[in-house]
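Heads up, the chain below is alone and in the form predicted on its own; it's given as structure tokens.
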Amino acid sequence: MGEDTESSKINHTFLRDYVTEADVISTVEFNQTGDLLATGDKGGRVVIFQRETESKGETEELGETGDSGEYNVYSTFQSHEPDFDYLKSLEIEEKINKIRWLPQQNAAHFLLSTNDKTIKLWKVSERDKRPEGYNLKDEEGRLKDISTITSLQVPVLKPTDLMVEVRPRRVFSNGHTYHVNSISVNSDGETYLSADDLRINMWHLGITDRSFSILHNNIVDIKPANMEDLTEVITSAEFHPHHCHLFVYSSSKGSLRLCDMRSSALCDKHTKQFEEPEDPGSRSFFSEIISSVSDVKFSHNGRYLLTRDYLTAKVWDLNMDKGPVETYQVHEYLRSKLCSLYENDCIFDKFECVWNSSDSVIMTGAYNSFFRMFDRETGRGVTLEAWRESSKPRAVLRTRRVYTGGKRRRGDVGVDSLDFTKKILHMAWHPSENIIAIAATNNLYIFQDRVNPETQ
């Protein structure tokens, strides 16, 4: 009997720790109100969570104020399937690279999801009534014999169980030769951009043609005539939050280019370039790799840009293109480990970065299930850990510290003890509240209200 119990514990632990590649979360995104949260995974699935509003009595009983409802599964659907490019003999993965919500115009919600090649527009709607009393159909939906119909009736809508319907409304395909890394919805609500390694396309959302002959233009094309002359690729792109004619894209050389579509339809010539001068004395074999920008985000007010490279997060002022106005060391202690990180390919990991709702705090990921927050006013940062114990209701996030020398504190983690398989790459911040969503492998952690960076 004791052996069976022990075996059950071992099996339970194995199942809990076993993660299939298809279950790994690859993108996280709140909608504009923060009431819905969408995640995409490597299996091509999209899971939408909805915030449940707690009653006032429950909130007061817990000694809390405000709306602190939990997020529960609202809908799950298969967005993309594996495909094959027969002309190039290449497999196209079903992995969801990005999800972006469109501004809500009516009761339905719309979102864009993309894998490496194909972008899809989905409509998410609710139905809690069903029509009854058709004249030409019976209760099971079969057509009646017209000769048997002796009177006419007006169909009525009757209440039924709530159903969430997710339907594809548009499919934007054949627009990219290389892998799509970014999609961004324009502030005009009518267009969006998609970027791959060498091109940025602009699409119109209102096209109803189902033949996939969708209106799009290569607004940026950096492909050289001879591919041997290729020196950089596009890594990320985003529209300005307020000005529909402005967008920015980042490159593998660590530069940012701000483009204005009013000056030219083809934005091969940028309006501004943001780049930090390189110190020749510190150049190494890894310099170009670690300087590659993996993510770029406009601040909510549109004045600043937040970027993430391998070791740092940087804030840029649109009015100052000579260099970043703020630089935050995310995990500088890994600089001495670049050789081993190159060998295990971790140096090519693409970390995302996000702003809080007031643009006063930034957040980005690290290894060992750690993620970092930086207070822009004080410049101080805190290291937090997303792990199973944190997922308990009302659990408090614990701060962590990586030991790099000096006096070692209790609970410090040594650099050599970091688990590089547990990486926080994808995250999102609620648009108006201190609620964050953290993707850790196949787990999604949602934390609330604990934003108080301390020196680490």
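By rigid core we mean the largest C-alpha set that fits within 1.5 Å across both forms. This is a predicted model, so every value here is computed, not measured. Positions refer to the first chain, counted from 1. First, how it differs from the form predicted in complex with the partner chain.
Put the two forms on the same core and the Cα of residue 335 is off by less than 2 Å between the two forms.
With the core held fixed, residue 134 shows a CA shift of 2 Å or greater between the two forms.
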The other form holds:
Amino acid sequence: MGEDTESSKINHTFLRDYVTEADVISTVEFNQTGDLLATGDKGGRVVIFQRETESKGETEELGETGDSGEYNVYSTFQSHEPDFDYLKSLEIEEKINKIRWLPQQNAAHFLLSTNDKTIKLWKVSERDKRPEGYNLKDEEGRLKDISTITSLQVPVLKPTDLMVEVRPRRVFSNGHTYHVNSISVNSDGETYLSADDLRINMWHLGITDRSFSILHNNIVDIKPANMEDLTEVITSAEFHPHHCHLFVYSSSKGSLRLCDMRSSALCDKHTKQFEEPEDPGSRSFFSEIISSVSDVKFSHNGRYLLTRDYLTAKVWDLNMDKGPVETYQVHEYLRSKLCSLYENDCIFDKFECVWNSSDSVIMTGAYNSFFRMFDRETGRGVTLEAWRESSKPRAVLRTRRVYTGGKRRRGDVGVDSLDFTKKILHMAWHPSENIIAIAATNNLYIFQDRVNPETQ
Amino acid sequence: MYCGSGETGTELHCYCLCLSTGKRDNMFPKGTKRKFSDPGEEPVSSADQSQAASSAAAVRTLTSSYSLQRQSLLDMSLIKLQLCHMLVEPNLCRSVLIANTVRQIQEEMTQDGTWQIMTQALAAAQCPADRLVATEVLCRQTDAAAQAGQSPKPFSVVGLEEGYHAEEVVMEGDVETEVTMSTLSPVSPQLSSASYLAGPFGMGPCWEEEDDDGECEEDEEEDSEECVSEGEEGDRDTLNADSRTGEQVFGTFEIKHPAPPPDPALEELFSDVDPSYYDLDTVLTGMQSSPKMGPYDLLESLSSHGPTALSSSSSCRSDLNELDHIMEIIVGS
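Next up, the form predicted in complex with the partner chain. The previous block was the form predicted on its own.
So here's everything in the complex, that chain up top.
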């Protein structure tokens, strides 16, 4: 991955003229085919984008391979509303923390969305026909005067404009005392887990045609007997992509625990613990905070784990629990600023990380609308920017650089000029192609690799 | 920049927070070893050493820039823990990480003896007990000696049963100890000399790595003199004004006694409530079933400091709005 060889297209599909708090995107997720892209925001809304498929004839004419369509809004719905916990006299935010798609089983699509407390299962279905010719009702739905009915007619289905219907099919509430930070659908397609700060629950999903039976129990519970003894919380959790009995969860102390549900019903004793020994030379009061893992993701092949802590992204081999096999510096220049970042709370920002479809590239966000991509084969990293002012549609995405010493090049940004309010926390990578979705505050950027659209 | 050198504990704490906007020491440089033995300091571990010698050594440790920096970090962490946001549950992960940081500092300070000195100094500088509102923090009291000499009257949290969380901790008392601590926000006003709020890019003013430490010292000395005179005067005036406003706002919400013993009728009512809710309360607000003495040391240390972060009138207004909002919810309108 050279610096300027990748050409990308920028698609401003979700722009607003002003930034309101409710419009801040809080999660981004492609479905398993990549045709649908869902975003959740702080106002509790979910927006689903669908990729436009061009007809085959057109595609061949243009000389492009495969789908190269843009993403357009497919459906919008209000997933969660603000709530109030009367017992604690505290508001429950409607912010969507995570969205996960279920594997598609029929024409409808299903997704799980969660805020701090409640997980909901939504069914997204299309309707392009409607019955017409009812006997008792007219076209507007008003009851007909019976005396005017002289004959019996059979209603027929007539094509109509495409309508996308979104209906809640299940609400999984009262499962969490603390804030839900992760949900993960199992490879068996029947169960999913939800994790909060101290507990991980496992739920059962039904098949779409019948009502769901819910089974939930804490499969991990790290709550101490005395809350004063609490020194570590769960920060993220995910099922293994292939082994339905394995899942991993990360902690605020920087450790990862792999759990096998076959060994016991309650996975308090992990199968494997992954932890990097601390470097005594670089110890400071902030060492623990910056070691807190904000996101953990299995690789697509299920052999590696990708984690993000405040300054680095690490790749772990499941067979090697002594430490990561690869460490990538995301923004090492911030190490000397940790006290300031602690004071303004930026040190607690939770960045996500993603794999590309072939597990050869990892990506994560940073500040100043920057995000970073690392090629695992070469170990090289590149900095890109998701910022409207500096990119035009269909333009090549320029790489950026933060100046940390040495020869200063034009376009380099000084560390003191970084805008810490522009954080790239949420992102997603298409499951099979080189298309990425980056959430930058209230904007969604979709970049496509035109040179190498298919992942090698 | 740390102005002057003090013999007593209180003076030292004043200096902690008196920072100018000029160049600063390398606060937490890369690779700093978290040992209490700064260059020139000796660890005090032998029991044979005389009391005077050990406290002198500890005082030396206290005056070192590392210790002052550490103290500042401790103060900042305590403020962060105190100030729970009013309407939404605070982030548990963040609270736990901050609490762990406080514990780390506390353990280290206990090891090198500075903890004892600080608490003794606080006992000497203690302000009257009729304060408005204090919030317990998630801190372990590891030094039993610190408990001696403390007022037996603990301050309890403005509890959840009140339906809100205090956003400001207002402490009345002697003029020189009047302090209003407000939520940390970049919109912190008129402060030229105050602690950790104003900064180059909305962040803290301090503790960035400087390549040239030699240069800093000169600036620091000049700044220090300015700081002491300007800061205290200017801030005192503002303090008076704001604490009065704060008092008006919070006058009706004070709790001066610990949480009342559990009412059996209420217990019955809530007997089927998941007790983990109360545990969560503990973590979030620091409210504990048996009030501990230790954390108050730390809180009082904050109050015995000179001017610290001040609230602007705008934050008082926003508090009033939030209070209105809460009242609406409670009343159900």
